[in-house]
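Just one chain is shown here, as structure tokens, and it is the form predicted on its own.
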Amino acid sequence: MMSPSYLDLRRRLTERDRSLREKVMSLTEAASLVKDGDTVGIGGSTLSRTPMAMIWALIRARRKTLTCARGITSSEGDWLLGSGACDRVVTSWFSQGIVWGISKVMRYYVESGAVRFDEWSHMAMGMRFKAGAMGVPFLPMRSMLGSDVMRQRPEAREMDCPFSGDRLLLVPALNPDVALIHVQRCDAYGNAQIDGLQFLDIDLAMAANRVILTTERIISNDQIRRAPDQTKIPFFAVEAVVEVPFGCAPHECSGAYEPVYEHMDYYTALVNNNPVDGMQEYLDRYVYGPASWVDYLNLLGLNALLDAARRGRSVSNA
């Protein structure tokens, strides 16, 4: 299948409202911006700055047939597959984390043929988002050449460099319909500041047609302007801003809180024992059961969250 013309993509971008306007809304309102069948880019990496609250809201909104793309996928991918929200995953790695090993939920759904799994190298995922951000249909690289990963990806093309004659691999741009990105702080317009590792998020934000930001806190535009060099995602790329404290839990948010490890131990034991029934039990209790994100956090427990916050602050101040 041919990729969409970049002239068409550029036209759609120019038609967007890029005015400086307030974009604050609720999780439910932001979830309505994602449609069934959309390609959804997910920010962060593994357990780091995962937009869990937004994913929680999408599952509760009963979204279906989503294609979800992330550099390195963790338990949020389990949620999306187990709930039926996602039927195609584009990633370079899928695991709850090194401690817990490869996701058995992913293995069940992929090996049964229920979902499609597109595996790329780590470099390829970054280059695909970067090409999308640059507005070019592909970028060349050497990663994956000669590997079995390349043999699984017929979308990639080999060519001889017209300047050096070296063999190169061309990877197609990845332009999600929407990106979900969690940040430590942003203003009401969507100017976002990110502490710690940025991962692929800046390219993801510029590659996506629209961006939904969840944030630990909304700050004033005056505060943003005092440190303009810290603004990593500009307002004109953002469609929605949702203030969600502990919006990555049980994952971590750099400088704010560490992962809730006891909960992750409980979760992985449950789903690894039974990837179908265990996953459904977890979703019923923690995703469909709570009436709000605050109720979800209450299930994780105040003591656990305070401990994660204490550990997160100690890391940032070390």
The other form holds:
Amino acid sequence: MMSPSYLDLRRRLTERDRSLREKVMSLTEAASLVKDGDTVGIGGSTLSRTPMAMIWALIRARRKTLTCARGITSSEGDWLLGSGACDRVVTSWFSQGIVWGISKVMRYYVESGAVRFDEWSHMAMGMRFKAGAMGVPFLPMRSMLGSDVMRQRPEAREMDCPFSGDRLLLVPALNPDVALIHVQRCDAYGNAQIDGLQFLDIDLAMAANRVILTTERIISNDQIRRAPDQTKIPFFAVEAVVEVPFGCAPHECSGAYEPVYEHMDYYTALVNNNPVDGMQEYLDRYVYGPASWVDYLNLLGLNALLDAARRGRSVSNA
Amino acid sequence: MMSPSYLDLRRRLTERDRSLREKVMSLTEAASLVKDGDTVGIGGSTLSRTPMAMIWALIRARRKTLTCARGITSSEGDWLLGSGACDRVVTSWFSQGIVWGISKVMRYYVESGAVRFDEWSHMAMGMRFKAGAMGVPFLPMRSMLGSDVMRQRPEAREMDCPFSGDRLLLVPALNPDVALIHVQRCDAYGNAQIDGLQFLDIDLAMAANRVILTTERIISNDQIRRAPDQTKIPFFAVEAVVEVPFGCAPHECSGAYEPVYEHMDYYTALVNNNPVDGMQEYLDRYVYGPASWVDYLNLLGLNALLDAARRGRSVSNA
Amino acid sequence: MPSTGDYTASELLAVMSSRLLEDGQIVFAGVGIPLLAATLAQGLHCPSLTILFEGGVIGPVIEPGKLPPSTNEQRCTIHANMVLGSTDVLLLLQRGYVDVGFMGGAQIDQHGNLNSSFIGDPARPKTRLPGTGGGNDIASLAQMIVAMKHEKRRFVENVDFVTSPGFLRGGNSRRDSGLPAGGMYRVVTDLGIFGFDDETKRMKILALHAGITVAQVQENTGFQLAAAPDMGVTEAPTDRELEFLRRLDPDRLYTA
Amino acid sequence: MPSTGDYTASELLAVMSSRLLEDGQIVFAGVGIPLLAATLAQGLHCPSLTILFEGGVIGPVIEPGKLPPSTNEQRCTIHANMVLGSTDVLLLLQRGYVDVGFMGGAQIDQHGNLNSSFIGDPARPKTRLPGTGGGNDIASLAQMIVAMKHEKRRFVENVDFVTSPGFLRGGNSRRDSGLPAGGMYRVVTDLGIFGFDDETKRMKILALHAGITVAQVQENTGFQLAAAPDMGVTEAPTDRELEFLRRLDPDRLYTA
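With the form predicted on its own done, generate the form predicted together with a further copy of the same chain in the same format.
After this comes the whole thing, all chains and molecules, with the earlier chain placed first.
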């Protein structure tokens, strides 16, 4: 995570083919764009708009030594740690969600020293992606100061403001090698629309050297061009588009479905009971076992998915 | 324009009643919220979404010694200079628009030394509002360096980045006393939706100590709450809501109307021929003369307005 | 119909902290008790209170029985006035728009510092807790109300790790660290309501709940607590408050 | 049908600069000739060229006869792929997404510096020009193509005021000022096409339009211009190019 020079950062963009071209592919093909050791920015937050299908595909592709960065980390973080795909987490919070409490999987790997957990405040995570998106090496902010969270992060620097004399914290840009982002809809080129909560996703997309989009559905470029002020991520930031309905399950996708709570209950009970063997059982059965993401969804059960979709619609129609 | 301390800046927000309350008023009432000497941020850009009706009302209220800040300044800047309302402009560009060329009104007042023209790059204007919106005293950027634009702005400071060693320019936050912003629609509380080009308006709104919104139409709060991800300015930033159809004329409002080109032709010919007397004639006839904004619009002519609206719709339906 | 005295510790926390909010305020609320308490306040005595959520929500309407499981999910956005980016909503704290930050706490110390990162030595922690989330940002930039259970292991002299700053080492140490705004305002527990000394910034008892003694509080606190000279006794939750709460959280998601 | 040789200086500029663009590039284009030239390139030899406008537009489709009067108006947004904030679109330059910045120029000097701020001493200017707009940002952060009329008063040894940086004082002065990326790539005029020496960063003639001599160019230039050893002659605008241009701008808004 040594930050590259400004010219290197620019070069990584300009080396890519940024023309308006189709980039629809399978989860497996998209997974091959991520290399061992990459820094991976993960879109969404907690149980919302998590790119679960893409993470599932990365684990099946046996990726190793990834550094994973997300504003708020939830059970997708468990998967990444428990599978051995990720050995470093950069986040402000890591738990399975308030309903299920603290992640025993996170505790096992972090307390044993196998995985590094770099804690930043949520706003600091946001500022780091924003700095990355803006092409500047840092941004100034006014929190984390005085706390032990700051003391553990020598990567950030205190500064006395040359204008005001105020003490500020400068947080370094975070430019992931790749961002995984799930959206409600995008076109075949990667022009993406996002409904509801945006979290850190726009800055993350622009900070990353390339974006892998998964989407509930692919729409035509004509539809995008009819409402260009609704495009949130431009096509030239995007390297892959994968259509994956229910691509966030068992997490939620705003307006489409709420979390599959039954499965979250089952999952958390299993892995918290035994973070190693329980997780292995889960991975074997749900990640390595199924022939496809649709098969994974089948294991969750059509009834549970339709219920989650009914709840998701009722929320957005409230 | 000495920047206030961070605590003063916060105090100016917390002193305001920021509850969800109706704040619909007339142009005249809204104009009384602006004091002589205030720094006024102006929304929109060039001929687009310019809060013309509000500027018209400020001139009628005989405001003086305003400092006016806008990304790109056009004929509304002429009005402010020619009326004596404004004696300092902070902008990246001041012209009447490419079609009519350089503003003779601007030239007259700036070259004679009567008005100060602080030039920043367009991105610097954006960064200054963004810093103001974020509550930080500056933001770093990588342009203006090495140029005479920078040399004329000792308010900005060069810095060698403590992370990368890169030379950066730190531009100071700009927190206007008040922002004037025209939107397509908002509710009576000031929750605003903006279609099409956003320019610097969102950062400007959050940087300002208070916002005066003019709007093509007031919609219900229920309509706002049906699509909260379309709200671009939150009610608590807003101090006044004024419903003013054709509130940008003779400039344009995206999706509603294009510029009233005939009137722009007439206006620019008049004032460029004689920046003082021509402007006085224009102000007497079009600003001080009419009993109301609707009377101003009547002078532009219903036919011209309907034509501008027809062109505006045809663009958004293209 | 609930009868007075018949309520859980969580209900007591929610009611007591809701009373600290004032109409017209903008409150940055965490999930759980803070969310319940803010909604209760809005329903009963602060009709124009505005709630913000870290996920990126301004002014939602929380419907009874449809409590969101976190502040980052679509349920939080129902009938909201605005949905915006997480960074942008956190920046409202930094810009100075927020009157009150309102959170739960796992561990607090005499100066109001909160720990949600480590139990034990951070270098070799006994327990790795979830971390700060937006807690550090909220506590750094706003006046804080913290609602938490009063237990000796939670009320310690100095937290193992300052995740979210209170008054740091007391005195002016918070301001001198670069945090000129905000700070701990009130801690609400199932035993009483606590404030901080203007000079030393040490926690002190402002009021006790009916039937609670200073000795009881001290027994459950890992440091010496002074009592304000005008220490009072809180008024027990009213039927109206409890009824509202129970309609709001019929499944006792947060009030069990 | 236009016949070769029958075109205006503006048409010549548009055609010659359009040929410098390559397919797949992302071009940040100003209004006027740059917009015309980029659209012409897109229509004839760069089908997947992406145009950005300073107003906040990515990938618009410019319809013949409906040219926008500036890059800040709704006409610019027709059938675009994305509309975003002005700061955000300018930040794409800083992030490194843009291959070519493409502007007109009022005054340029031997090192490619542009002046659009002052004529005469900036302290007591004879003429206050409109200023930089996004020009400084584009020229600071991208490879530049500038299209302008070739006149002695516009091609000066050193501009009165560096509004938009070229190579500043030549050599490494641009890089040393904190501008490691971008720089002047080509200047296109009605007399020829110009580049910059790799070492000195002084302007040099790369090619002349048919019938133009070095002496003619020198006569219209306020500083000494070297000619590249392999100096060529440009191919005249083709009927296809001129037809496309005239369909695009039938009212000769930018090509009179």
